[in-house]
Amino acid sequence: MKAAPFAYVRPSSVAEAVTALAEHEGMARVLAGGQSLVPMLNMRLMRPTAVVDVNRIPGLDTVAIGPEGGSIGSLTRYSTLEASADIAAHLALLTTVTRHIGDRQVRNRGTIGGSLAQADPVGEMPLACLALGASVLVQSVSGTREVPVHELLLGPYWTSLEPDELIVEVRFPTAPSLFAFSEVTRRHNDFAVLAVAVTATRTGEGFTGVRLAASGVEATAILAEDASAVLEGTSLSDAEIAAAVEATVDVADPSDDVRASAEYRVHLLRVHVRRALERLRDGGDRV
């Protein structure tokens, strides 16, 4: 199939882009990498009155990451995230999850902002940003606001963005020193069945700043706050990990689909939360 007719807008600034979004009153869609939007247009699952192509807007692909965190422009490609030495040094979870996204062609086009705006419930990037405590800076004709990722993700392909808002930047606090990531797919780089990401810092008293997140078990990626609290300040003993596993399962509500049954996803969740936490205890993953 071919896309239904639409107006094509190519702004040269963020101000022009959000003005175009506002003018079309919720019927425009933003084109960044196009890895999700273009197939949906061609299958006529979306019929916008306009497509706003932001690829020519300068400054949306800037990476400024250091020991204290920093920001990544919304138009930054996955391949840039994957190759960045600064991100590998200070936000290594992002480097790792990027290598699980699609294939080389997808990573050369797909963007971090587009992934968060798409809000795929099994997307690796929303999961990683949630585990890292990230927020997004969004701009509209009314100004800018900062939205934590846990408030951005509302449901499958549904965010708290207003129709005239554009994600311009993803902001990260100082990242914990350790992370672990575990994902299940039916074949390499396929859509995930389930994924788990956990971050923490090891101190003399145990593990602190624990953030355990999972995707594929709810309508969005979820932050397992009770499980994270169970682990805070502990040594991640087998008993403490087992308690965290059950606390994670308690907040999961997976559904059946073509990739897996809800029952199988709960089984996978138990297995992969335990594996991720055991690896974290042993020193975490390496880039």
The other form holds:
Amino acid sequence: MKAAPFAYVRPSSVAEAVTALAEHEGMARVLAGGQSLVPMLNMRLMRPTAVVDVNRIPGLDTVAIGPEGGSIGSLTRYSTLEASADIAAHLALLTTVTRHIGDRQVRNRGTIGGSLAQADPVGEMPLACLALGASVLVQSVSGTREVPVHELLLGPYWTSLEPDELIVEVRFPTAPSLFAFSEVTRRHNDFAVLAVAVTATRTGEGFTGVRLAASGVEATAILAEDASAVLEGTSLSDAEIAAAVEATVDVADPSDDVRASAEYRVHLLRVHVRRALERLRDGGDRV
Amino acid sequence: MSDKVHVTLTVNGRSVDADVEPRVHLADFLRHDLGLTGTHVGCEQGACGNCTVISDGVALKSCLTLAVQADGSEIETVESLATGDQLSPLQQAFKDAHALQCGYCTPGFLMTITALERRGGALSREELRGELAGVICRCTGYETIIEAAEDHLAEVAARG
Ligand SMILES: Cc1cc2nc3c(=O)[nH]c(=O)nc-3n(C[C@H](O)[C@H](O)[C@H](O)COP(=O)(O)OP(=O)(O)OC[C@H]3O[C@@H](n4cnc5c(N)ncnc54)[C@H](O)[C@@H]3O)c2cc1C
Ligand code: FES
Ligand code: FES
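Please give the other form, namely the form predicted in complex with its partner chain, since only the form predicted alone has been shown so far.
Next comes the full complex, and the chain you just saw is listed first.
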């Protein structure tokens, strides 16, 4: 199918972009990588009056990541994240999940900001950003605000962004030293049926700052805070892991869809939370 | 509201000036406006990869890029590979390995592999399969395509 007509705006600064968004009073859409937006335009699932192409805004794809975290510009492409030595060294979970997203062509175009705004319920990037405690800096004509990712994601393809707001960058606190990621897909690099990401720091015999996030079991990726509490300071014994698995299942409420039944999703959740935590105990995943 | 936009770009080394409607994607622009029908359209949703072209050195699906976005870019399509009737080494590798049957997917694979070849670096068979996973073929079962790509990339590496 072919897209319905729309006007094309190509701002050369963030200020110009948010002005264009405001002028169209919620009827314009930001065009970043286009890997979700353009299919929706082509299928006429979306008929904006204007498309605001942010691809030529200088500086919107700056990666500034170090030992204390930092920021990633919203227009940074998956391929850039995948190849960044700084991200591999300090936010290795991001490098790992990026390799599970789409194919080479999709990763050459798709952006971190676009994937957070798209809020696919099983998107790898929202899940990883949730586990890493990231937030987004958003801008509109009325100013800027910082939104934690857990407040950004409201539901499937639904965020707390106003239609005239642009995600400018994604901010990361210091990442815990360990992570594990476990995902189920029906085909290589397809959208996930379910995924689990966990991060923590080892202090002596115990693990602290455990953050466990899961997707595919709720309307959006979730943080299992009770499971984190169960595990805090423990050595992740089999019994502690089993308790965390049940605490995660308690906050999950999956529904049936084309990829899997609700019952099967709960089964998968048990298996993959356990595996991720066991791997974390054994030293975590490597890039 | 959907006024045409003037674009200037380079396609296969030739400079192109055109007025395009913003809603037209790059694959349709190449095929309908420029007559470059080597770029194939299978789904217009980003799923089949048959429309893959190279834009400023990067492989992308041309159904997911608007033609207006290509303003100022250098686009390469499958038509850039052969010289007259003379197949390029990659095309010859496809022929030798029987890497096509109906040929619908072939332009997408050729352009994906061309971008990969320029990126350089050795790849395992698994990594190569991963790099080519964005193009769908309904005929061959992929084995011969992977073989052709492997043979070609090995030859390029040997030539240095
Ligand atoms: C074949 C294929 C396979 C895929 N596989 C996966 C997969 O396995 N996992 C996965 O997670 N995703 C997958 N995707 C989707 C891909 O990750 C998208 O790139 C991503 O969801 C959107 O990023 P984008 O930059 O392309 O955004 P766009 O498509 O440009 O935009 C998406 C939405 O976000 C809005 N938006 C974009 N940028 C901003 C911004 N800075 N501020 C505010 N709003 C903004 C747009 O208006 C639009 O509503 C796949 C896509 C394809 C085509
Ligand atoms: S036509 Fe572009 S991916 Fe199928
Ligand atoms: S050769 Fe027919 S689709 Fe690949």
